[in-house]
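Below, in structure tokens: the form predicted alone, a single chain.
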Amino acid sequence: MDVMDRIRDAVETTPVVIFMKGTPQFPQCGFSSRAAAALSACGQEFGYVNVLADPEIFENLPRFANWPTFPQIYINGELVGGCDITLELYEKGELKKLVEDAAAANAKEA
């Protein structure tokens, strides 16, 4: 599978994803360890893919939604953005919402 196809197939086959530096529970840079730490405050499980341990993805991804940066966020499909919008939608309360629902839908499709 092509890299694009991969990161593509993550996106759109998990309802809450972050690309970081790293994993939720030893995260390899600060801004990684932050959006990781507003994920989990959520309550909902979220997938997550190390782009140090791939560098095919670490490579591609800014190219895939234009995002230069990490960690990348993504819910139901679309990009939410890096470490200072889910720490924004976080503080006020939006974000724990977005994660509810996206994980709401997805239980409903199981």
Given for the second form:
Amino acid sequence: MDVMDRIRDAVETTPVVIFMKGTPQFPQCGFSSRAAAALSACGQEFGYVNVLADPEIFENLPRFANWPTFPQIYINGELVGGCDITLELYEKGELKKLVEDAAAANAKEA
Amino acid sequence: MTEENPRIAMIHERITEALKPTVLEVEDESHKHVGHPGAQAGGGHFNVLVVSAAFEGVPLIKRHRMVYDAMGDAMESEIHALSIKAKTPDEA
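Got the form predicted alone; any chance of the form predicted in complex with the partner chain too?
Every chain and every other molecule in the complex is listed next, the one we just looked at coming first.
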């Protein structure tokens, strides 16, 4: 599969997914670490892609949604933002709602 | 504004031109990331606070895109990470 298709597949089949440096357990960058921690705190399952383990995705993700930096958080196939936006939404209580709604919609479909 | 730091001056200039901010703070945090893999490639870490009327009625993701767009090609070279706070004058 072409790398853009792989990225599209990841964001469309996983309701909440973070492309990050490292993993939620072993993040390799402060921004990725904080964004993954905010998602974890929302209490729902989420997927992750370690961009350091996949050089092709690392190279091409910035042009997928025209967003230059990592991490990138997608909910229901749409880019929500990077670390700053994720933390800001978390602090406002909006991230939890987005994540819960995505999980509920996915459970209904399954 | 720190004239001695050419990257801060560049960020200042590009954001000022694109967004006409009423408040603009740019901070170079690169020293906190020495040894970080991204830092080794030469790109810096910066924090910016931008208060601009241009953000009124604009969702967060779009505000951040406006800042990234203002930075242009610098996002691919000079800047490794840009932490953004983008507010309207009412929110600031």
